[in-house]
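A single chain, nothing else alongside it, follows as structure tokens in the form predicted alone.
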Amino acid sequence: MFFYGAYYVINPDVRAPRILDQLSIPHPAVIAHRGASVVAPESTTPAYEIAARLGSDYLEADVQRSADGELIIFHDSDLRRTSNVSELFPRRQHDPVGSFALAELRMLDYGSWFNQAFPLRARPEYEGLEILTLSELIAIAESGEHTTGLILESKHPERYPGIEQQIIDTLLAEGWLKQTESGRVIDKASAGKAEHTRTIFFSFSPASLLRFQDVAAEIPRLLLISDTMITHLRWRSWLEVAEPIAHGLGLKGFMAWPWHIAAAHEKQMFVLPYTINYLWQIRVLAQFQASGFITDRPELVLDFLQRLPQQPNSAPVRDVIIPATPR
């Protein structure tokens, strides 16, 4: 075993660009993990708006569904971590995110926890924030010099029935998605409209992905797989799960050794490790031939890089490259 570490890790796999080229995906992929979320509020607009003007790749959000049927972007299963739930409706702040309105979410503060905990990165917009539904998140990967690609994460789907085909109605719906006269739903890249593909959906749930491919099979999908995840299920039992459904797994970025991203490309799998916050990490992923980085720090991995946008000395991107240590 210890022969067979030590050749992937001096002979990494290197068929990572071509199994992303046939995807239409970046080679290396950046995706801004719920935004630029070291620097502004994650699954904010702020954060959104700064990891798109940096130049990613892909903005990561997780999609689920309010009470009265809306699609919102937010990341935990109750409100307490980064609203103020307790203060608003004390009686409730344990509830599922699910079991509010939209207009109930509408009135919590989604920045100022932000400001309370690192102060040093704090700002008076960031007070205030409103909670996103996907159609916002759409205009702002939409809304700058270039746009910005969507990876959705189906989060809690089995608390949400149908949260996939509405997923994608709603992207259908905005222009986002494409469908032919046939019925089949597809990027704007097959279309020739883009230069890469703009969607890819992730879930660590296989039923899910496998409701995707149902109403989806050419746009991209990805099967998460956490920590504890891989210790009930040998990685090549995973890519056995994941080879029908998926063209690519998530994983811890502790888990991305060179021989599982070499064993996931000899199923024509990518690899994408998370969350990549520290310059020492992007450059060990980058040397195992990693298929890209999900990360709360954008910036630096663009800037490792060497893709960061030239801008003015008085723009915004300037204050986000800071030495900021990941929550």
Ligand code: G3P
The other form holds:
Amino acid sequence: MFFYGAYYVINPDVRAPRILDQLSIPHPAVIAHRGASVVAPESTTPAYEIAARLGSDYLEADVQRSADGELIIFHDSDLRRTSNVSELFPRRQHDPVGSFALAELRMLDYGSWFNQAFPLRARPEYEGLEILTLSELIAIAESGEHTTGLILESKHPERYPGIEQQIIDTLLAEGWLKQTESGRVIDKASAGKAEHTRTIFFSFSPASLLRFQDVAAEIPRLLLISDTMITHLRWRSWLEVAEPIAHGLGLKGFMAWPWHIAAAHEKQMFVLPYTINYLWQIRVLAQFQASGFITDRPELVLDFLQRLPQQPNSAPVRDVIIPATPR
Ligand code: G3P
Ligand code: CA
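Could the form predicted together with SN-glycerol-3-phosphate (G3P) be shown next, to go alongside the form predicted alone?
Now the complete complex, all chains and molecules, led by this one.
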């Protein structure tokens, strides 16, 4: 076993660039998890704007649905951790986010918790930040200098019947995806060849991935694997689950062993580890041939990859945008 492991550490499988190239996904892909969520409140406008300006390849977002049917970007099941719901709606503070109408969700402040929790990174402009809709996130991704893609997670999809179709309908309505005359849903960037794939769907739910596949088979999909899932099934079993419905797997960093990555590559699937926030993790996983990094700290990953844009005075953009980033 020791020699088996040592072999893969020294000789990792190097097929990731070719697999990603076939899907027009950049290698290694830098994915800003809930935006640049160490330096700004997660899933808010500044978190995503900073991540986009730094040059992240993709903005990661959890999509849920409000009680009145609007697609919103929000991670948790309820609103307590990242909003002031306990002040405004004390009796409903434990209720699921999907039980609130968009107008109610818009009344809440999604930034002040961050200033209180992380005083060294606090900024006055974070106070009073609003929840984002999927359409607003698309506008952010389209507004920057770089073309930044979106990697969208159907969060708790069992609570939101039809959410996969609704996500795709919204992406089409906003002109982010395109429908051909024959009805195929394609990434708009793939029509123009020069740019990378801008859209990836992922989920912990194989059933949700299957529904994405039914509606938009050509858009890349990833099966997310949590630590509890891996205790139920072995890695090779998950590869078999993923193979017919996904192009890759997203898994907790500590599970991204090089022999797991090699086994995925054997089936032409790529591996994106999450959530990679330390330099040593980035170095190790780069050696193991991870296809990219899902990170709360895109500035750190981009710096490691020497992909941070320079300002005219030759300071990296990181130092201009986020001078207070703790290291
Ligand atoms: O990046 C994978 C990740 O998004 C899945 O976990 O809990 O952050 O949505 P979570
Ligand atoms: Ca997520």
